[in-house]
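In the form predicted alone, a lone chain appears below as structure tokens.
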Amino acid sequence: MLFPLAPEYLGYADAGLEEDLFVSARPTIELLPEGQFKYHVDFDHLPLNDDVGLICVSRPTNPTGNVITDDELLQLDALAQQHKVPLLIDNAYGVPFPGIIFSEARPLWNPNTILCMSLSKLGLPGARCGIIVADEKTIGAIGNMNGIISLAPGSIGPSIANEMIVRGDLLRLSQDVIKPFYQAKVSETIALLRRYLPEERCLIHKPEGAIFLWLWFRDLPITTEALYQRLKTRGVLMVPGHFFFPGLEQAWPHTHQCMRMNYVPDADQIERAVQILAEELDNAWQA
């Protein structure tokens, strides 16, 4: 299973039934005005090697927020159907449902593409509802496997989306309420960071949709460990970035400088954590 830009889901690191299932690719980096930053497909070094049975990339990506661009999609939906190989998409966060992306993206599917959304961002994480968009052999294995593992998929999810699909509500509530929702909560969160963290200390990846900020503390003295475990005693949490690797074979500083921010809480606890955030990183700096 390659991930041709990584950092990528946390989730994923668990699901593989035996070792080594998973390899994932360095991204470049582009640097951008005010302290922001956007990881890309490295295309000149992918490892799609024959081993390689499925791609996958989310759209937003949790952790970091990122959008691949509609070309970097086709090319690889290009390199998957050349290797005939499943182009997996996981649109949790993005279109046309729940919307919560902040840049221009066209949704992609073809028979080749395995493409996975939730009704989970759309306030429904209870209903644990899946929707996989496949053709029809694809389709039959998965729904073979759930009738194995699951008995039958919960009726309450696809009856309220039904529901919600007659009265003409799912796409209304997903731009006007969720996505307006999450991308104030994102700008103030910005704001609150550059209020305390300049950009020499702190870059941000550009926040183009999902729900959490991916911060990269570059030349930080300490491991972003090390950050989490002195912050975890002031009572802020904040995931270390090297979990988010899944399959990366090379080391890479890089990845012990980066952390994964909620920036959904309420905006006073956003403005104390990042406060603490700004003292531990000065600790470090002067340590």
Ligand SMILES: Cc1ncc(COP(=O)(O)O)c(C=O)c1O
Contents of the next structure:
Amino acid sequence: MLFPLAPEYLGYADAGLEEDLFVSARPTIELLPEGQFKYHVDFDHLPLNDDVGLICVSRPTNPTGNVITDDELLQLDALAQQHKVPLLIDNAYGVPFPGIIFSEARPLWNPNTILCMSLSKLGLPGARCGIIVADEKTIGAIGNMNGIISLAPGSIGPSIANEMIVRGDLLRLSQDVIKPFYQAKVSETIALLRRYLPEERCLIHKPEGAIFLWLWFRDLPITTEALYQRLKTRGVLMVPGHFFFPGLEQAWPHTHQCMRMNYVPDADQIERAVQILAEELDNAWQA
Ligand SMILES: Cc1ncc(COP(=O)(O)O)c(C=O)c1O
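Mind pulling up the form predicted in complex with the named molecule next to the form predicted alone we just looked at?
Then the entire complex follows, led off by the chain already shown.
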């Protein structure tokens, strides 16, 4: 399973039945104005060899908020078809629902694509309801797999989703409630971060969607695992970045310079956490 762009979703890391299931590729990094940056797929160095049976990408991505561009997606689609492997697009945050996507992105589907969607980010993670749009052969295999693993799929999620569609709520809530909520929170949190942390101390991945911010403390003299421990003793929890590179074989210092931040708590809590983060970064640099 190839992740063409790491960092990728941590939840995939333990999904394999055997070791060494994943292979992933470092991205290229585009530096942007206002202390932001964006990852891109490095097509010149993709480890797409004969062992690869599936290409998988989340769009938008947890943890970074990256949305791979339409061009990148089309190139991945062409490569997948050329190598006769499916392209899985994890659309857990994407369009048309829950619609937590702040940049322009065209959805893609063709029979070589396995498009996965979920009710989880509509506030229904306990419904365990996923929706897969794929060709009949793939859907047949997934139906068989579900038959063995779960006997029958749960029907609560589909019933709720059906009712939401009948009432015209599914897209309305996505567009008018969910997306504006996250978009406002992310802008508020970036303003707070910038109040305490200059660009030299902290770069921020361009927030294009999903529900986290990805911070890059370039040249940080300690690892973000150590920073995580220091923050934890002061009551601040952020996830160190190295967990989000499943399948990356070569060591890369960048993986130890990033952290995932949850931006959903109340603004005063976030501000307190950002103050503590700024203090701990100061301490690390001074030492
Ligand atoms: C990118 C991504 N895919 C999938 C999931 C899991 O979705 P589900 O609850 O539908 O299994 C998450 C949850 O955090 C996610 O961030």
